[in-house]
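Just one chain follows, in the form predicted on its own, and it is written as structure tokens.
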Amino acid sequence: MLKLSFLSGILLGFASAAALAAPDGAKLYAQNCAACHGEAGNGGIGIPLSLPSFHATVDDDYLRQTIRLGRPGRVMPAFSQLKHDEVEAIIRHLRSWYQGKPPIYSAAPVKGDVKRGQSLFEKHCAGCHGANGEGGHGTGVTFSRPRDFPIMPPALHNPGFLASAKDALIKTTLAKGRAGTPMVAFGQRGFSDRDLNDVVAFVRSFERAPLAGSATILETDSAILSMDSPHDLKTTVENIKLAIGNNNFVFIREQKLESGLVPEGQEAPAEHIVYFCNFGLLNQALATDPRVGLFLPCRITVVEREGKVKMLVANPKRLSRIFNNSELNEMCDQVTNMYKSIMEEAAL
């Protein structure tokens, strides 16, 4: 009896140690997911994850693969840095919002008529998910999405989604819909089993025809664009102000770089920053991805070191990579060229 008690104590100690060592799913979710999906999983930039209708139609493997692969070019990054047990802990936390049992799907492909499925998709799905399954434009933030969409329709023509969702999961979602979102239950709207299979076959066919640029993130070597000025600091700043107007921007203000960061009068005299804006471009940028606001208004920093003046500006092309949003690519490229044009003109 004493031996059994002693053994039980050891086993209990091991169990307690394992529990203490297990990753905290709630904490990991708060660190990696809550900013987009909401602290309680009610959505925001990302889709809501706490809906019972979501949990009832997605299996654990879908969650696992989605965390690992993300959605290239569609805001959701790939969390490849998370360890296996950390991913599992996040999944357990997500499932704590659901009282039922999650589904388990077969990996067997669904067989259907792709051409017929395309016709059904164009009629019933393209209005939300896009003509080519590219998903809605913008993010889930109110300003950037159409007012009649409470959430942004996800991209189905995306390598991250297609690698994460089994055919059976797509079919079940089509049949049952997602209560609490615009996704209706087509199984209750006259879709036959054949109809469901054909749409799934069409969606799966996206793997054979990737959308050009839809999952492309701009590549860039430097986070900072810099250019030397042949003029002194004061002349360079004045030249920048003129160049701003010539490039359809509005001058906002000029100040010493350290203004507000150190006591007044103690700012470094040879470090200035010039703020400016193009309000039409600003509106377009925020409508594409409101997170761009973190980097606005536009600004160029001018510093003088040992008689040499340099102009520096954050490289807009980095935004596409930081935000994992391929919709920003063209705009980031455009603003990068504008910044270069302003600095080149100021250096004349």
Ligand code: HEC
Second form
Amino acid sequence: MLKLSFLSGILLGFASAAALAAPDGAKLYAQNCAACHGEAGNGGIGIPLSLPSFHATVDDDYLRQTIRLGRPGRVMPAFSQLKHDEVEAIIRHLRSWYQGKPPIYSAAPVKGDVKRGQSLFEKHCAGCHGANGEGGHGTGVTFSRPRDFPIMPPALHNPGFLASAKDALIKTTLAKGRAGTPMVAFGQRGFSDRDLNDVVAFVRSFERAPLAGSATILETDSAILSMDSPHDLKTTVENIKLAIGNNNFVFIREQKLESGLVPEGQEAPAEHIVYFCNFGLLNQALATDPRVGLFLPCRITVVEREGKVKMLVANPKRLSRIFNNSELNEMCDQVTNMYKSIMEEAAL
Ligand code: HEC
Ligand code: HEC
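Can you switch from the form predicted on its own and show the form predicted in complex with the ligand instead?
Following is the full complex, with the preceding chain placed first.
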């Protein structure tokens, strides 16, 4: 593509500047989206973006807003750094997978009975989308257990989704479903127009009742948790190894960065890193968000400076903030508490 337009630009000698300057949607997609949604949009961690049933039910506004806002608290990031032209180029690339004409929806609200919609939702939707519309758990990518869903049901009780989807889009999605995914076509399952309206009204009502603990970003105290040790460096390291076992972690290895490599008086402070792991938690974390792998295994650094020994560990709460995934929040809280008890025990 790029090569062609470059060549024709030289050959023709005009109208090439604009063509070269236009952002390349395929390339932007490959860089920003393909890792999760698949090279050809066939899905993976993210849901498929190439299916005709998807394109037939979503308008360009929905794509634009979803890319911009992401789905806070879910794995789908917000791409606020992309320029307007770049987002439009990505949308053109997504639409290149579709032969038909995408819908255009009015922004008019759909009126319905929220209470009635709620009972329909509990009966027909909650099993997949969660009792409160919080979506399926994890990413669908698992390492040690079978997948619960071939495609993870997205969160509906989500500020990114609600800000992107017009009522008419939700109604059409319910009526037509998404052929090729588990999402049912309720229009063909005996739902009346009234049923559809009532469910849409209920989904819209999520906006007025933010989900506790979802889409919020954890308070992060600091990037590093640290604790002083009353012991010398060697004893502290040995204590950490014992405490690791007591807290259901497995010791992996120890790395010593000892002084002596540089002329006397210029040594770095003595530093040991203890690596450890809890394989149950590891699998759970990776299934929730594979990017966690970048920060594994767990490690505690012990440093000695002017006779004082300190234990340092990266604050796991920073992880869930970076990854914008509320499912990681609980796990990060759990791991933070474990780190604290390991360090407290080591300091005893
Ligand atoms: C058998 C599981 C299942 C059931 C039951 C189900 N859904 Fe879905 N739903 C899904 C999946 C999976 C997707 C993602 C489809 C895709 O990949 O395009 C989805 C997509 C959606 C979407 C589009 C949102 C988005 O971000 O893609 C809406 C809206 C939706 N469902 C609402 C509902 C409602 C309301 C009900 C009940 C009336 C319902 N669904 C029942 C599995 C289900
Ligand atoms: C880190 C993984 C990841 C990346 C990167 C990512 N997405 Fe997503 N995306 C997801 C997940 C997961 C969902 C489903 C949200 C949910 O589970 O609630 C999603 C949902 C979506 C949806 C809503 C689909 C529907 O059925 O309504 C669109 C549209 C979308 N992504 C487009 C993109 C585009 C375009 C890019 C690149 C600019 C991108 N995504 C990058 C993971 C990702």
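Numbering follows the first chain given and starts at 1. Just so it is clear, the model here is predicted, and its values are computed rather than measured. Think of the rigid core as the biggest set of C-alphas that the two forms share within 1.5 Å after superposition.
Relative to the superposed rigid core, I244 undergoes a CA displacement of at least 2 Å between the two forms. Annotation: Cα of T66 displaced by less than 2 Å between the two forms, core superposition. Fitting the two forms on the rigid core leaves the C-alpha of T288 displaced by at least 2 angstroms between the two forms. Taking the rigid core as reference, the CA displacement of V303 between the two forms comes to 6.4 Å.
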